[in-house]
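Given next, in structure tokens, is a single chain: the form predicted on its own.
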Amino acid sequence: MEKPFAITLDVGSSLANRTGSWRTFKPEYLDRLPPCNAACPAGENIQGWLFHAEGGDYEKAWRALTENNPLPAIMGRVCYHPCEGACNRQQVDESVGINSVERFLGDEAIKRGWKFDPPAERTGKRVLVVGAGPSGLSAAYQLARMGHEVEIHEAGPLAGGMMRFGIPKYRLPREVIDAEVRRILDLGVVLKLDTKVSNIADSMKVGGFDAAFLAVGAHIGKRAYIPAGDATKIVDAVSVLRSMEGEEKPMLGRRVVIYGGGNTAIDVARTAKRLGAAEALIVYRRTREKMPAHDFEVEEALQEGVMIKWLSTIKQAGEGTITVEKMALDDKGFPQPTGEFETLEADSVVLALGQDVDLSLLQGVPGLEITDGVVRVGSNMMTGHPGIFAGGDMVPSERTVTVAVGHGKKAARNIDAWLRGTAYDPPPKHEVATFDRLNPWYYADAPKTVRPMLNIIRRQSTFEEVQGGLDENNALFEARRCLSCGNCFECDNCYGVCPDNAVIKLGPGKRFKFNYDYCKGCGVCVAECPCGAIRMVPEEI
């Protein structure tokens, strides 16, 4: 018969205490990806700037969040963080404000002067950037940081594109554009205004680049066929905004109606009442529900005195009048035409029906390939042309500032490896830590802290931002209320927990290991994790 295993040692010998072979299963630490990160359409690693942010260490937050997004200040304000919808602390209470907290890092940068830090050597190689919006920036700011020499032509007068020419002054100052393009030609990225590239390749050809990335963005609006007599304003919307950056406003008059259901529909009606419009209409055809704009911006909009008149179209336009047509929804949830109408009193129409790009520099390059009045580009964000990539509105994608911002990171990435002679290879993501991982008792309840809004007198009469930011107590509070989701923030519980003492302590900043010789596989550290990094898996034979 098998002696037992304690007799075979001497009293008080460390190997007396030895459980490891009892195990069948066995702990091991690892890493999940954070739901937020895996959310963000800019591939922001934004737990791991939270972590630096918390630790009231804001200079390092901030540089690990531009290590992927060069705009925090401009991201703070316009992106509709698809990260908060995902954030796991939103079924304890509600989400982490990421977005407040990145906006006061943003605005810290502006305030303190920092600066990113110059590329280690120069390659040598020329890199053509066709718009200077957030994806165009995006991408010049990284190929500079790669070491590469930039230069970006922008058509128009300032550079910002869509963000300075489609996102009104209330939701994004001018001067935080400024101060964020400034810091990334401090880079040596060189910025040509007015200059409209006709021909890619003439332009590639005559200036000498080795690559091209295009990011023009969609600033022509699309129209619609409404019979109008010879005395009705019907303008589109790209124009009445990109008119806002003029010394001459836009005479839309006293009674405004808008025709569209997006943000940009939004935005125009919101700007017509602060220019002082009596009413300012909306008309869509759909539902709210249905409605593209999101809410949060319809809400606010309905606050400052616009009108909204759902499940209609406009039919036609006479001197000083429109006509409506009431729709009703089908079985399937389509509008349908009622043959009911309804005249409308209204100075000017805007039509708020989407955006197209202008692809005219694009004739005459071979290989490209475009479908819906965008550019077909590969996994790589290439096109049909070697060495020309594509990104932003001139793909297809999501048009917002986040996706623009991303494009252009993965772009410069793959340029960089293209100019190389390589292949740029993403690393494998981490599988997503889920909230049935987590262990929410471990955080106390704290709610989310709300920015504070501009009054509304004031919101319906300036231009004045209507959203301000988080002082550095309520950001450092917002960023101390992120779960850590997936990944170990050395809390200390596996270590207390362990009944076999078989958890190692490895020092600040290097989390822990498991000692298997002592550890009998017992899970409890599994289940005390509040933050799902430790998982249990079966024992090799």
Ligand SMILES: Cc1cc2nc3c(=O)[nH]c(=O)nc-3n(C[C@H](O)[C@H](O)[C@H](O)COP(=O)(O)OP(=O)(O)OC[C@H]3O[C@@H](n4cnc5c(N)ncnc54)[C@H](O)[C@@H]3O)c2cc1C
Contents of the next structure:
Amino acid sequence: MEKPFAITLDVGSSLANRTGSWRTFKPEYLDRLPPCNAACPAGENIQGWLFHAEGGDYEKAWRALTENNPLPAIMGRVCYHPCEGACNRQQVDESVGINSVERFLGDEAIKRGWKFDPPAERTGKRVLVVGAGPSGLSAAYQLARMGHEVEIHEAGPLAGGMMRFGIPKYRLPREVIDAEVRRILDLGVVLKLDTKVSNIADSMKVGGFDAAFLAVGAHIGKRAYIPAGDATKIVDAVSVLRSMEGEEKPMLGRRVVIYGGGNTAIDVARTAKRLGAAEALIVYRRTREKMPAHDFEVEEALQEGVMIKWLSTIKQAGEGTITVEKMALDDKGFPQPTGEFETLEADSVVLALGQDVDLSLLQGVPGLEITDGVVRVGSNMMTGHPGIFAGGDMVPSERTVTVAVGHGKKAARNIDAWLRGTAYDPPPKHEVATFDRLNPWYYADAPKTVRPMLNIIRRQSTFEEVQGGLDENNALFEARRCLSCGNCFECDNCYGVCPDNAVIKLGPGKRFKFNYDYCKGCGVCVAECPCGAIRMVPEEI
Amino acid sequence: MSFQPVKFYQTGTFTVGNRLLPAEERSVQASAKRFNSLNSGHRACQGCGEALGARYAIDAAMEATHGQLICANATGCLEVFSTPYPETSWQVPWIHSLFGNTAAVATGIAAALKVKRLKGADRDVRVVAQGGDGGTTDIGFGCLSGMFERNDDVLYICYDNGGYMNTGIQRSSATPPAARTATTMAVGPEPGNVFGQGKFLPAIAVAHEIPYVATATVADLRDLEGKVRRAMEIRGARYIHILVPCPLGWGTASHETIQIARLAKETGLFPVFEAEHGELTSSLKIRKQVPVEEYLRPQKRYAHLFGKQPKVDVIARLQALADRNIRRYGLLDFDQ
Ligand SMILES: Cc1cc2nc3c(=O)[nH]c(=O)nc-3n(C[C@H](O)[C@H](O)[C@H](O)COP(=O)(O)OP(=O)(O)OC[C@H]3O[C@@H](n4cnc5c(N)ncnc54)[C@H](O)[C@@H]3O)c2cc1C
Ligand SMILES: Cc1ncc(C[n+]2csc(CCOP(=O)(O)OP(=O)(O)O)c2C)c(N)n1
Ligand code: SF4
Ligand SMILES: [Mg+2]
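Can you give me the structure for the form predicted in complex with the named molecule, which would complement the form predicted on its own we have just seen?
All chains and molecules follow, beginning with the one already shown.
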């Protein structure tokens, strides 16, 4: 080649210079576990389904969600959302409204009639599920999708368990339960109503079942000894709430006293108000801070006119009156009697002191271990008797719908493995994407969307749903508030900030990869990744 | 303001790209088809802010001119790390001449192109001149001022890393007060560069009343790209001054480059603004104001301020400079 004056060499590209050899540390993409996912008792991949919702693909989001939980419309109403308590966004402004987006997706699925995909193949194995509460429904759903034949035996006249016969309508409309149960049954799950299992071994033998999942809940109201005359009406909270679902509404009178400090007490008091009680008074032996009920529920009850008498126990119930004793907290925070009494008017007393499990169906089953009235299970959810698994309120654990759903899923996976003669080996958990892994600079301020509340008059007189949902616009906004902790959301930051063009963009949905021929290992991509999805690791030298 | 308005999408306007935005609203750097005007294999240090800033700026100029661009480059790191003869990282027509004459070289290219157009060439080729702060504020200053004064159709981009980095981190007239360099050692009664120095060339460019002057940092990509795009819409002399942290010279970890640039802006020490024909037209507001100490402390060139006895008086003087910038360029948004 003819070269210009004083030029002796061909022009070469710097691509010949593999600057990757300078590196002693290299960046590596990884997925970290978002704290919301880590906190979800049902094991939902929250960040994963929010990712699809952010893009407006609600059906895909719903499908990702229902991998782990078939009841999003219910969850979006009654779940106590520990995910939001763990959400990293709290440290930027406020947590992402995960629960409201979940409800939006659940409602959207009902509105649009989305269905679950039927199982690809059938195994021919039969599994008996006892109880159609959230735990039983969750297990049945997962088992059916794995191709097993599932039959649910339910003692009551309708499915739902405590979601239907405990949680009041104003928090969970019954059409929502019906729709989400129907979708599970559409998978081919057989539901036998009014079918109480009185002996599990017999029921399994008669039906030819290979395994069973027990989820009978805890339905026997705990009693407390209160000296009372004949004229006083003393009832238990679960019976009151259950009768709300029947033809005859409970007769509680004008002045209702509720004894206890849990969510059930709050639900009964709010129900009594709606039934027309002039006064609904909760008597609780400790203080508001010590109350097991969630603060937002206490707040909503107070707004509706429910009254609460703290630091008080019921000593006696007479005709139209009760006697309460004032308590004082000792140094250890336990309530102690003070000897000061007070008389209050009351037409009825509702005991909301917790529930026990009816374990009669387990009689004669060898190997079971029962402690404190609940059935012990291993980490695989199996009881001491091979092939019989259990979950939800009847096993030692927190008693919530979400935990129940999580148990059902976990049990299903283990039942499936057990039926195949193997053991379920859960995939290793990623490290948690804590806030210090993120670069919060990249997140713009965006306050949480508040869900509409029913006006106070209707809240005191009707059973209409109290909390409203989001519409498509604000649900989308809310989903987009997600920081995508620990999981690449294709913001192009690594691709943009690399001084050496050593990041290759693989295209929508495919994320990125490093070009280690040129990556010098400066670590700018790691520092500037908003969501903590890259780490530096030492090179082998 | 040239800052690209973007709807609220998860990370707002701050990330490089965003899968939720339509392609035309994303940054140039987010595109899989960006020019990569400065290609891989260059010899800049790990985490070099100048290499990053140059790719940001020239890619944006290439985008704005549909690839019809010629660059003149002063001596300095940018030239040395990119083009050790006969090899080059540049994927654009590029010429290096000397340390001090880039503006004049660019002026000549622009004049030649003008003649070609007059003679009937239909391609509209634009010219960018670029150099470091030394090549711009010191030795190249006369050529640059002449280019401004004649209003030559050139965009001059200065990559300011506050010193003569290529020859071993000597002081330039843009080295900020108190900064340690090889020629302003951290010794004596006034360690580091003296106060009263740290020439701020953007203000001098504004005083020339040229059509367009802007500052930017490598921490605000969209702002930077918006400014290059704006500059290419205008004919005549234009000047963009980009703050590019130098890990080697500043004594910062290689991964801190963007964070340090961000702190320079968030403290107010480096004002980010635009001016047209001598008048300030916009400033990029501070989002989360921080004291200058947060910017100074991670940099070894200011380590002498943070010994056993922190030099609070010197830090206070630097804070006063930041506060003056905040007042002068309206860097705080009081509507927020
Ligand atoms: C008033 C109230 C409000 C609540 N509010 C909330 C809330 O807002 N959020 C939340 O997360 N949790 C709430 N909970 C708790 C939650 O409802 C329970 O933790 C959850 O329903 C437990 O699910 P499970 O499937 O274990 O049992 P259950 O829901 O109790 O279901 C058990 C089912 O088994 C059936 N069954 C029982 N014995 C037999 C038998 N021998 N044969 C056949 N079937 C049988 C029952 O009829 C029932 O349908 C509330 C509970 C109450 C009482
Ligand atoms: C006339 C002349 N004097 C001195 C030099 C040596 N020299 C090469 S690069 C450089 C400093 C460059 O500093 P700057 O322009 O700030 O660019 P940086 O390397 O910092 O990016 C010097 C002094 C030269 N090339 N020509
Ligand atoms: S010395 Fe500074 S400007 Fe030069 S290549 Fe290294 S980091 Fe970049
Ligand atoms: Mg320099």
